[in-house]
Partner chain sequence: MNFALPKRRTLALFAVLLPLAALLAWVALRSGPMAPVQVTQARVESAQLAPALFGIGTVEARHTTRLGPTVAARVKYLDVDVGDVVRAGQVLGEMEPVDLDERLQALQALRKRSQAALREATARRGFASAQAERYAQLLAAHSTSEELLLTKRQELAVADAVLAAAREDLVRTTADIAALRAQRGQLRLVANKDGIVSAREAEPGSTVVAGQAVLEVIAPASLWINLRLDQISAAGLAPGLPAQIRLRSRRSEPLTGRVLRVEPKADVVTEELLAKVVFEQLPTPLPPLGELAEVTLQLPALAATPVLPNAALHHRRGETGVWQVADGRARFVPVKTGRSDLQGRVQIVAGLQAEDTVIVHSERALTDERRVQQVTRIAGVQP
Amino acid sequence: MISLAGRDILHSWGKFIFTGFGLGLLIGVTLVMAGVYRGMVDDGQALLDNSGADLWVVQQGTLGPYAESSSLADDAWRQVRALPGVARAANVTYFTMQVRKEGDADDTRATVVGIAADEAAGTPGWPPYLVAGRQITRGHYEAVADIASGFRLGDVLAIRRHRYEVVGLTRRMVSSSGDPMVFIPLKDAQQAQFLKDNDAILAARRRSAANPAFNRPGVPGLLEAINASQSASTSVNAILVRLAAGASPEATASAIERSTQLSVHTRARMQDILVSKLIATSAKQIGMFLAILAIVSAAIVAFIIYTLTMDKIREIAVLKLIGTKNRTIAAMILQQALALGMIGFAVGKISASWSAPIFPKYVLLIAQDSVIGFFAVMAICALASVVAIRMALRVDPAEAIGG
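For the sequence I just pasted, show me its structure by itself in the form predicted in complex with the partner chain.
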């Protein structure tokens, strides 16, 4: 049996293929848009997975280190560690800042994570895997950076007043807003986050010296003591807790809250905070774009099929004249529309997969989205062909002769 659609496609294959490519790029953008949303959710998830924690102990009444600022004493972990159900507890600090590679004029926006020093792997907060180099072994001045930051092994980074050598590289370690992470030892990070810059320290010293309450004649050493206490930093942003085998997150969380007067978030709660609170508006925005793109795609497919059908209106009239059934003509148009959709989807999927790594933010293309996307494209094409089919069926066979 001769396929009418196939013959027609063969007849004008160049036009068909190019139309398919054009449609494909549009579908590609739609898939990337869905990937951007998935990437945002995954960034949040990556943040939780990478911290390796089951519970987050934060300043009382705050949503924790990712959603809002939190500051607690750096010795509070000892109390947390002593509670039943807690296998490991480690201090951590997070802060976002511009990190500059030594010798470079440009700086990179990064989330600097202060991780507790330890000999063994698996301390909560440490990067769980590396793509190059090694983990931090010194308690000071070493860094592990995410490759998205563009840093390489051996680079020297300037973070506030200290210089750090990049000894390891990791991947997909990002903050909730997608900034690459740079891991440095906790004590350095505490200094970088809570210690003021040199100018501020000098100004504070001058102010203290001018204050008669702090600079009393007859009390030698008072001013020095005040200055020392002003530049001490003993805060962290959160304590990451890993539960002992079999311990209940909720029960341990409430035990910690009762005994430390701090707030504790479980993984489920943290996920809720990150996904529903932090990226909710962005997700809605992307959802809007996705809906608009889907409508535009449908309109374009409908328009293309319609134009293709219009181009061969005379041929359709001839077909009708020679007694071709309506069903055959409708099937031809529908098949063409679906073929166009398939080419479009293939081009879209390939272009999306290839272009995804180029985007500055993480674009996650998941198989489920591709499958949904495929059926959506097919449905849109089928629907879009309805208009063309209706028009084709209305054609008067006489047009084949009359023109």
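Next block, the form predicted on its own, ref. the form predicted in complex with the partner chain:
Lone chain follows.
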């Protein structure tokens, strides 16, 4: 059997290779976008795993510290800790801000996590492992940073008005949006999260002094106590709970909700919130881009196969004149389209693997997506060849001798 696809590739290999290269870049972008979605899901899973919590106790009626604002009293953990089924409980705060290393002009966007630094090692909220340095051992002005932030041991970080020395480095400690985490003592984090500027503090004190209910002549010390309470923060974003061995997450969560009047989310519920609430919109956007790229890829393959088929109309007419069956001609054109798809997929896979590490977002390329992508490319190329096959089958054999 004459291999029309092979002959055409050999005769116009330059056009074929460059077309496959261009198609491969489109496929590479498609694989990277799928990897971005996988990376977002993996960041969310890493966030839950690294927290070391089985339950998240948050402000009543809220979805928790990762999805929306949550504020509760910092002494509520004592009541939670005393309930059956609870092995450990610890306060935690999360807030995102620009962190600057002392001496640098540029800021780094990071999620600052306030942890109970004065508790025993392994307390929920602590980074579970370090790649360098040590955990926080002092109650103030020490920090552990993720290496993705670019900070190093001994660096001094400016967070609000205070300076923190980096004493430990960790890996893959990121927020749901992929920002690297910086861990600092809880008291420092509470102050930094709710810290007012000096003008706001002075204005609040003036308003309190002007209020006769707060500044009573016969009650000495009342105004000072009110000012002190207004300048201190006693709120946290959540309580991380680790269950005792054999305890039921659902039963313990129900017991905590009944006792504290707070909302409690299990790990399964929190994972659903992260996937279905936080990254749902991004997933839809990525899905739309993938659909557009698939349509563009199909259009490119259809155009190039149609062009190549038009260039050899006379050869196809000769084949029909000597009695070549239609299915043989169709198979030849289909082989050409599939060969173009294989070249494109190889280029796309290589370019995606090469470029993924340099993306600012975490790109997770998995074998399952590559297999699905390969068969999708083959299917698109097969569909794109239909127009060229129909045109080839309508060629009149007389064109071989009629010119």
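What we label the rigid core is the largest C-alpha set whose atoms superpose within 1.5 Å from one form to the other. Positions refer to the first chain, counted from 1. None of the values given here were measured: they were computed from a predicted structure.
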| query | finding |
| --- | --- |
| Displaced residue check between these two forms: A110, CA, 2 Å or over, core reference | no |
